[in-house]
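As structure tokens, one chain now follows by itself in the form predicted alone.
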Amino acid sequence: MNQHKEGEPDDRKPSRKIADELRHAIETGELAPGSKLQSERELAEKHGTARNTARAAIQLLAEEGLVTPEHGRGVFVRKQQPLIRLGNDRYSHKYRGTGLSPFLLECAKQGKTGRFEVLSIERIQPPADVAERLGVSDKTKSVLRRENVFWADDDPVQRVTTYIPWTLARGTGLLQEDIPHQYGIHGVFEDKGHVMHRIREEISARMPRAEEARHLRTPPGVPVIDVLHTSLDQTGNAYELTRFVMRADMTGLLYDVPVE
């Protein structure tokens, strides 16, 4: 909500005023990232108010991203962190010499440490949505489903599901958590005779589910970048699908295409 105009009727309630008046702080640079808010004491002290009613306008602004609440220690203006920007370029040939894969390349120009741990390995059924897209049966274990979480240093940016249809993972090397190809998962395919000729990705953004934002660790108010990557190959066959869940404060999506 923008400052109340003055000679306007303010009709806001008193912890409305109070989040307005913090957040303007915050957007005009009076208030720095890693400054450190009043108590709810002295807020209500200022405004006249109940503790309770500075307690819930920080929680506006937490729930807004703005700030972050720290145990023992008060509430804190948050840092901006650097985005990793994933580029529509990201999977070209152009940056296999680097032995590296999209995101760690991303993580290395930001001079961080990319890094990722594997949750699970497993061949399942897949939800329809998948199986339309990947043109196997959602009535029988048709899909390979590697999930993974991705770091940047010490935070956990993006929640990595994979999909690949089981005759093509069958007895290969996507079984194993560190896939034992020089170029990754996507050497794998290639072996396989499926090269990426052109991506299909499908973006949307929401609050994280529950168990997102335990891997997360997604402040209060943060959403994330919901990506459907589909991958064909040079005769047009989807054959790998994988849904990135991102941390909307901490990653960005950079396409530079030719208009068709």
Given for the second form:
2 protein chains.
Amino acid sequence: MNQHKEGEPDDRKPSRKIADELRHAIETGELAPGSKLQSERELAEKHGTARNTARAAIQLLAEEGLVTPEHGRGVFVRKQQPLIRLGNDRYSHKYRGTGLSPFLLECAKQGKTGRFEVLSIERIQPPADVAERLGVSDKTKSVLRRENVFWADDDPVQRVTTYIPWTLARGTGLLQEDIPHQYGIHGVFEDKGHVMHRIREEISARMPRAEEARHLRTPPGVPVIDVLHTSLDQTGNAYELTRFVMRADMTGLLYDVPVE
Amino acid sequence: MNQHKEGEPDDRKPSRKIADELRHAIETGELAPGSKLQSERELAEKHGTARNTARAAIQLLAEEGLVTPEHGRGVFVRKQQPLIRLGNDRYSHKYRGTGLSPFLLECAKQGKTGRFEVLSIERIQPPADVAERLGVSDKTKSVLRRENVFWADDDPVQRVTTYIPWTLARGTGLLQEDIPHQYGIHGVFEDKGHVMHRIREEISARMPRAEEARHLRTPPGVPVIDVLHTSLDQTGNAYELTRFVMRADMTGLLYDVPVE
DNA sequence: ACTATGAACTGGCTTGAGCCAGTTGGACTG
DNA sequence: CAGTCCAACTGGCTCAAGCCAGTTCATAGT
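Could I have the structure of this protein in the form predicted together with a further copy of the same chain, to go alongside the form predicted alone above?
Now the full complex is given, and it begins with the chain already shown.
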């Protein structure tokens, strides 16, 4: 149980020592996922340290994402749930016109109820990175922005922001809230001569901004995956851009693509 | 500068108040990337709090990835560097046999010197997820594992672990340390009748495990991107598997793929 | 011109005390 | 029996003090 070799002086800081011991117990399954740790006060007494020190140890584990403290209840070993995997096939032709949403299908596959919520639909001035990728030169309120949040049961899972050049979006009904995200809108683009031919997705990960953490209710120690998606038509023209900000503890990505 | 509305009582915790003020200064550019914050002791005195409280504020920002404390030097606003973007075209035929490595090319593009280091090459018993995806049923030391670390200048950037069924790897020279990662090895597979036809990549993000944080020297508040790559031949057979663990503050992914 | 020393700064970590705010479950009340 | 209330638990946060360990740089000694 104790990590240090006999004979050698153990010069680890007390907080690290407690953290190492707990981590070891978690990794060996001695502390099962979902189970409750000893309370801060108990840990402190057991190791002969101040409560602050036990607390620091727990924070170390929380930062690694191993553990989630819950105010008034205790500290729990995080159980990693199966990820909702969004694949590049979510834009596949096979879904077009079926009314099926890959996100909702994935939720169903895991016995969860998926839904989405429209935060806002506005005609705005695009941020620089969006304007650049959409090739929008005139910046004055030239894009339609639609902001959705997707839920699985009672957890917000991803925030989806779609940008569409206003010239494409005008008079299409895209302002209506009952169009289920981008899965229902691609017909509109085809009517205007833009058939989705390729997609380009720039992926990065980071800790959530304060506002994103509020929206997505991410526990501490959970990063987000940030996907900047661009839809290209046959001529390589970008006609639609979507930014996904996804909770990394609930979602993942899957690409199954040909080698070119 | 102060975030709270006049007249209303400001019931934010002192640590959050300090953090909010600093965050605001960072977001407005008042505190430029790379610049040094006031010391913990100064911040504490300025806000009339204990040093612990100023310290807690800084830790909040560090968890968000806005700031990096450096022992003995100070706390600095993190400057986000351009990401080294690895695309799905890194497996493209255009690189085959050229000796060019997309990773090293990306480094060069940013004026950095890329190199790689071989941690280990061993014949081992595969972990369950690897065995499953490779379709290896006999688990006894049936795969070759090769572990590399890629560097850009003096920063470790990604840890790359390649698994190859031993039946494929035997007698191929893959045990040699001077083969530059997987970029040089695909010819071997073609000799054995496995031409790379599709790739399948499962992507997730998380905080680094303690050991990964040591290897990659990730500052606190920096997650890793975890990519499980599988190479498939014409018959859909998985003949090679590679796991990338990448520092999210230095690397990103790019997929430019056809819609099928 | 070089090197060694050390003071004065930085963050890292701990102590032990206290109060606040959610949560839980049992006892008491209608 | 259903509800209310409260004690005892949980983590959240703060204080004021102290010591340790890196870093930096001016100064003193070669």
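Residue numbers count along the first chain shown, from 1. A quick note: this is a predicted structure, and the numbers were derived from the prediction, not measured. The term rigid core refers to the most C-alpha atoms you can superpose between the two forms while keeping them within 1.5 Å.
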Core-superposed C-alpha of residue 138 shifting 2 Å or more between these two forms: yes
Core-superposed C-alpha of residue 98 shifting 2 Å or more between these two forms: yes
